[in-house]
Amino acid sequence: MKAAIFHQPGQPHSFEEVDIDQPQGREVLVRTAACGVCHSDASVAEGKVPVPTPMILGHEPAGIVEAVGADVTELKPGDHVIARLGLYCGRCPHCLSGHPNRCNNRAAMQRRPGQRPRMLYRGNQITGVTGDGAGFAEKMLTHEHGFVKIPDDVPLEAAALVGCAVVTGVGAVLNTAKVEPGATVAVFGAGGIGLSAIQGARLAGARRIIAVDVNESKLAAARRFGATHTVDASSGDPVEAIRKLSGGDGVDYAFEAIGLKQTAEQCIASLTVGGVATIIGMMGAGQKIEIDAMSLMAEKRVQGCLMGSVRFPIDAPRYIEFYRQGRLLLDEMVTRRIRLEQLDDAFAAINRGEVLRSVIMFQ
C-alpha cells in the first residue's frame, strides 16, 4: 500500500510504499476512503510534538473493511467505519469506570513481540502516530476497538471528521466541561475543533455562544455553525470583549481550541466567578501556562480535554445521528478535497489560516 512517510520535523513526506500484514485473531483490516488533516498532525509535523520516526501520521480517517481474523465479533467485511484517535483495552481501571479514553492498557491491542509487524516499511516495523491504524495511508490494520461501524449511507469523507475533530469538540463541551442549557461559553479558535465545540454548545443549549479567532473567514463560518457571537482577537483585547457582551462578568464556560499559551491564559481569564475553562488544543512540549492564583478564589476551574473525554462506541454513533438530523454540520467543514500527495501543503494552509479541513480522499 501506499502511504505517506514522516522522516524528521521540517522534512517534506515521502510517499512510498508499506507492506501491510493480514488480520490475525481480533484485528481488523480497512482500505482507507479518506483521511482529514488535522492540527495536531501538523504540530508534530512541525516538531512540537516529538514523535519517534519514521511514523505514518493521520488519526481522522474513515473506510470500509476489507478482513477480519477468525475472533472479530463487532465488525465484517464491506462495514464502512470511522476509525478513533486511540484504543481501549476494555479492561483496566479507566476503561472500566467508563474512562476509555484514559485507557493506559493499549499495549494489551498491539501484537506481542516476536511475531510479525502489522506493517514494514523498508523491511523494519512501522507505525501509526496513535498505533497501527494511521490515516496518512492507503490502509489500516488495528484492533477491532479500534473502528465503529456506521450506516452505509452517511458519506465517509463527512464521517472521518468524526474520528478526531468532532468527537474532541463536541465532546470537551458535552463530556468534559458538561454544558448545561442555558449556559454562557466562549470558543477560542474557530478550526475544525474550535467549530466542532460551537457545534456542542449549541446542542447542548447554551444561550450566548462567542467564537473568537483572528481570521474573519473563520468568524463568519463559527456564525453559520452556530455562535451568536463573534470576537476579532486581532483588533483588541478579546478577553475585555467577552466580558463586555457578558454583563462584565465573563462566561460560564470557556475553551481554548488552538494550543497556545497566550490564548490559553485568555481562555481562562474570560471566566466569570465559578466558571470552568477546558483547554483542549495540543501546546508544544514542555510549555507551561501562567494562572492569576486569585482566580482560584473564586472559584474557577482549568482542566484539561483527552479526546473530548469520548465513549467512542457510544458518542460516534450519536454525533453520526445528529449529523443525519442535519443538527451536527459536517459537510460545511470540509474546505478542500485532496491527494495523499497534497499532505505538506495542507499543513501549510492549516498555518495560514486557508481552511476548516482539508480532506485527503483516497477513491
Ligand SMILES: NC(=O)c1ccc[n+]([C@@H]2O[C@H](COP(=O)([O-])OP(=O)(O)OC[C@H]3O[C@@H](n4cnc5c(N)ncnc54)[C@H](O)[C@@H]3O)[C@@H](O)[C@H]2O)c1
Second form
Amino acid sequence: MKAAIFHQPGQPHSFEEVDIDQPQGREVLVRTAACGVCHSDASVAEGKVPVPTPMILGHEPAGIVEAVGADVTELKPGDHVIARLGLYCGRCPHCLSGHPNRCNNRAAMQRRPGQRPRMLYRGNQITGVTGDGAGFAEKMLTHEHGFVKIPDDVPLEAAALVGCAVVTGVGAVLNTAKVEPGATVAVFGAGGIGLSAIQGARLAGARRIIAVDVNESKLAAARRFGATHTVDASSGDPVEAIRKLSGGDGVDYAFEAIGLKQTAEQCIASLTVGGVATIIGMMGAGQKIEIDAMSLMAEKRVQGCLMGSVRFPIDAPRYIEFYRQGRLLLDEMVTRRIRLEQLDDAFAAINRGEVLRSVIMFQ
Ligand SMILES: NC(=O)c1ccc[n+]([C@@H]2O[C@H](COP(=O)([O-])OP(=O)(O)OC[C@H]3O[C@@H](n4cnc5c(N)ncnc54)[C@H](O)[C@@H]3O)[C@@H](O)[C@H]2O)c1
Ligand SMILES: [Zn+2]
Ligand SMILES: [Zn+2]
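Target state, the form predicted in complex with this ligand; input state, the form predicted on its own:
After this comes the whole thing, all chains and molecules, with the earlier chain placed first.
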C-alpha cells in the first residue's frame, strides 16, 4: 500500500510503498477512504512535538473493513468504520473507571516482540503517530478497539472528522467540562476543533456561545455552526470583549482550541468566578503557561483535555446520530478535498488559515 512517510521536521513527506500484514487474532484491516488533516499532525510535522521517525501521521480516518482476524466478532469485511487510533484496552484502572482515553496499557493491543510487525517500510518496522495504524496511508491494521462501525449511508469524508475533531471538540464540552443548559461559553479558535466545541456547546444548550478567532472567515463559520457572538482577536483584547458580552465578569466555561500560550492564558482570564477553563490546544513540548494565583481564590479551575475524554464506542455512534438528525454539521466542515500527495500543501493551508478542514480522499 502507499503511505505518506514523515522523515524529519521541515522535510517534505515522501509517498512510498509500505508492506502491511494481514490481520491476526483481534486485528482488523481497513481500506482508508478519507482522512482529515488535523493541526496536531501539522505541529508534529513542524517538530513542535518530537516523535521517532520515520513515521506515518494521520489520526482522523474512516474507511471500509477489508479483512478481520479470527477472534474479531463485531466487525466483518465491508463494514464502514471510523478509526480512533489511540486505543483502549478495556481492562486497566483508567479504562475500568470510565476513562478509556487515558488507557496506559496500549502495549496489550500491539503485536508481541518477535512477531512480524504490522507494517514494514524498507524492511523495518514503521508505526503510525499513535503507535498503531495511521490515516495518511491507503490501509490501516490495528486492534478492533480502534474502529467503530457506522451506517453505510454516512459519507466517509464526514465520518472521518468524528475520529479527532468531533470527539475532541464536542467531547471537551459534553464529557470533559460537562457544560449545562443555560451556561455561558467562550471558544478560542474556530478551526476543526473549535467549531466542534461550538457545536458541542449548542448541543449542551449553552445560552451564549462566544467564538474568538483572528480570521473573519472562521468567525463567519463559527456563526453558522452555533456561535451566538463572535470576537475578532486581531482588533483588541478578546478577554475584555468576552467580559462585555457575558454580562461583565466573564464566562462559565472557556475552551482553548488553538495551542498558544497567549490564548491559553486569555482563555483562563475570560472566566467568571467559579468558571472552568479547558485547554484543548496542543502547545510545543516544554511550553509553560502562567495563571494569576488569585484567580484560584475565585474557585476558577483549569483542566487539560485528551481527545474530549472520549469513550469511543459510546460517543462516536452518538455523534453520527446527531449528524443524521441534522444537529451536528460535518459536511460543512469539509472545505477542501485533496489527494494524499497534497499533504504538505494541506499543512501550509492550515497555517495560512485557509481551511476549516482538509480531507484526504483515497478513491
Ligand atoms: N487535546 C487534544 O486531544 C487535541 C486533539 C486534537 C487537536 N488538538 C489541538 O487543538 C488545536 C486546534 O486544532 P485545529 O485542527 O482545530 O486547528 P486549526 O488550525 O484548524 O484552528 C486553529 C484556529 O485558531 C485561530 N487562531 C490562531 N491564532 C489565534 C489567536 N491568537 N487568537 C485567536 N484565534 C487564533 C486560527 O485562525 C484557526 O481558525 C491544535 O493545537 C491541535 O493540536 C488537541
Ligand atoms: Zn487531531
Ligand atoms: Zn486501558
